[in-house]
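Coming up is one lone chain in structure tokens, specifically the form predicted alone.
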Amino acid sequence: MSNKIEVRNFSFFYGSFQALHDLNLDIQANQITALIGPSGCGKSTFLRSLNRMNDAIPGAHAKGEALLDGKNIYAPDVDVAELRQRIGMVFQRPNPFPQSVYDNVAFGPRVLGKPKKGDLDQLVTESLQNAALWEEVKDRLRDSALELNPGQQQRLCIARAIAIKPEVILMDEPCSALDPVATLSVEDLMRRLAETYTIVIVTHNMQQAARASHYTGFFWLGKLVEFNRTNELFGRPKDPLTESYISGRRG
């Protein structure tokens, strides 16, 4: 398999505070990569650095490289708006816009000025189908997205993310606000989406990482302690700190 993202000697700073230390890892195309570790260990900082969402924070800056298809996303000539189209984001809590279901999914394509009306209808339908939501909302497209239940809202946010045709989808604890049934639904959806997209997910739920991901990275105090195939990392961790964390003795 090919690498979609290659991270080389990557560090990240909030002003003088170093949040990430010299990270090196490869994120393979069409695989689900999970990032685990205790709160404050740098998982979400790293995730947001992959589409430069941290850029808006005063004093935030990176060192090293994060290569998307071989091109450093922190190079001076990178169009950040285009980068965020290629690398979409789904947040911790469902955040549908206070608009209709249809308008939520159509928002990104409209901003990009791409599809005509008929094409937009098809794109909305396909995005909702790909997010495993179409059958539940096909008769409610003009209803407010805020009327959907939390699990449906999160899948709507996934549909909104994939409507702009990204290559990578970043998910920051996408199931933390969901019940167990909705969580399993989103995990099943992630596995289907990985056939088309590269997915990177931050999760505090180690069972979720073990169930849903192909690769797992364990973060501790801003450092990547261990990165491996998920079954290897959970079954035969190489670092004692990893073993202590996944067994519940640390963290």
The other form holds:
Amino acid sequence: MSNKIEVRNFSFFYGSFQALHDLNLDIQANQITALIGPSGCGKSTFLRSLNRMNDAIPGAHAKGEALLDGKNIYAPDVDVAELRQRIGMVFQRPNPFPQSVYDNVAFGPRVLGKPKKGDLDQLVTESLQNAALWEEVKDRLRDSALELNPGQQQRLCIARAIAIKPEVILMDEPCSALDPVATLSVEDLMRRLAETYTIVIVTHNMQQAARASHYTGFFWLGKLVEFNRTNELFGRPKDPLTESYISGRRG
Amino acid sequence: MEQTAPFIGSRPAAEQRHWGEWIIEKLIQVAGLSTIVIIGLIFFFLLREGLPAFFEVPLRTLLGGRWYPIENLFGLWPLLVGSLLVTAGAILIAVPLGLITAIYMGEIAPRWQREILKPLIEMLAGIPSIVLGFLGWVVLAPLIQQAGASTGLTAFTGSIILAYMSLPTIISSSEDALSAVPTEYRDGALAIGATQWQTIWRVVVPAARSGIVIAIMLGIGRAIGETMAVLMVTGNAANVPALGLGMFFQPVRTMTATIAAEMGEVANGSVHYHTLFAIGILLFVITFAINSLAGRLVGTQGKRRRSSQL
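Pass me the form predicted together with its partner chain as well; I've looked at the form predicted alone already.
Entire complex below, previous chain first.
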């Protein structure tokens, strides 16, 4: 086990509002880390701060450190585009581009450089296979991605994210817009992806966290109340707040 | 309500309402139909006055390169070329400039700049075309002559003026199209590690394509129909310039300018008169073609998008 991301005394602000208070946690390589907590508790802010998607918000700034392989994500010499190539992201609502299935997956590789046609074809095929979507779309590569169903669109977004071979994939409630069947297929997929990637997932759904993750962090009002192996956290929560939240008495 | 009306109003009130409805309905109907009728009448009038030209003037003359009404030579070719040259030049200038400005305003400029730019551009749209023509005559034409053209009144001068006339349309419609692109697309591209420019160019602009096409078509529509400013600055020589880049720097005469300049001095019902209306028909056909092309381009896009939103 090695730490992929180490978060040290990390706080995050929107202007004068402090959204995250002094977080400390280690995200393990090739594990699925779930972040749970009620709406507005800061778990999404935390997730988005890991690949600096919050940068565009005026007044947003971070304090403390978030180290990716020992290097601070917020160091002044970090190239944000490069950082996001290492830390990819999948969003709450499937957001494929209004382009063909193929072009969606090929987007990242094309942005990074000019891949040869044959290589690109293979990369697209591989990515779709790894996202468990290939069988469903192999005859529809030229169709608009918007014609896929939501579950397929979300897996397409995952394929798009892994096509540039990131190291970490952040998922922001990736299943909240999906039906139960599609949700299970995405969870399956996550487990397989964890063999290659480090996954951090924000979820509202505690069963999902319990089912699909190795580690779980519980956020409350911008603080990390408890962080532990998932079976520990759900089986023997140390903090009474965690206990009452996961048992459904609060939140 | 002073009186309770359990299910429907008392009879007289209901009747009154019914009449009110009827009158409003009819008024709307008349207003709507009158537009159609008037358009029909315009079209009919245009055809009645213009079509005879095609019988009175031999086709070879009409398609010819010489427009000398005094010698009964009514070649439409130089006028068509004049219009196309000026319009093409205007498009070449206005489309990139307009699109880049729209991108800057919609995607890059900070909020406070946008709030200054937007009304300024709308103000540009409000400048009467004759004022722009005047500026072209007084300021632009001398500059172009100094730059080496034999005269400052050229197709290029007209193109610049027309470009600036169509810019507000192109900018504000494109900007609307860009801002209608969902933020999720931008996030998606940024999250893959695309730079801001790559995000704009590879995701946002393609997603806004149909709106941008409409914007450009609207701009072209304005450019090709514009008369007075063009009449002032293009030199009004009805000749076909020799092919090459130099053709932009020679005087030309557009179809619209020809009608405006000559309509006052023709005898009602003469061949010349009919020919001027024939030019009107030609303009009508061109504008109609542009509009339906735009409609088709946008239509297929829209259909595709609708079918995907299940």
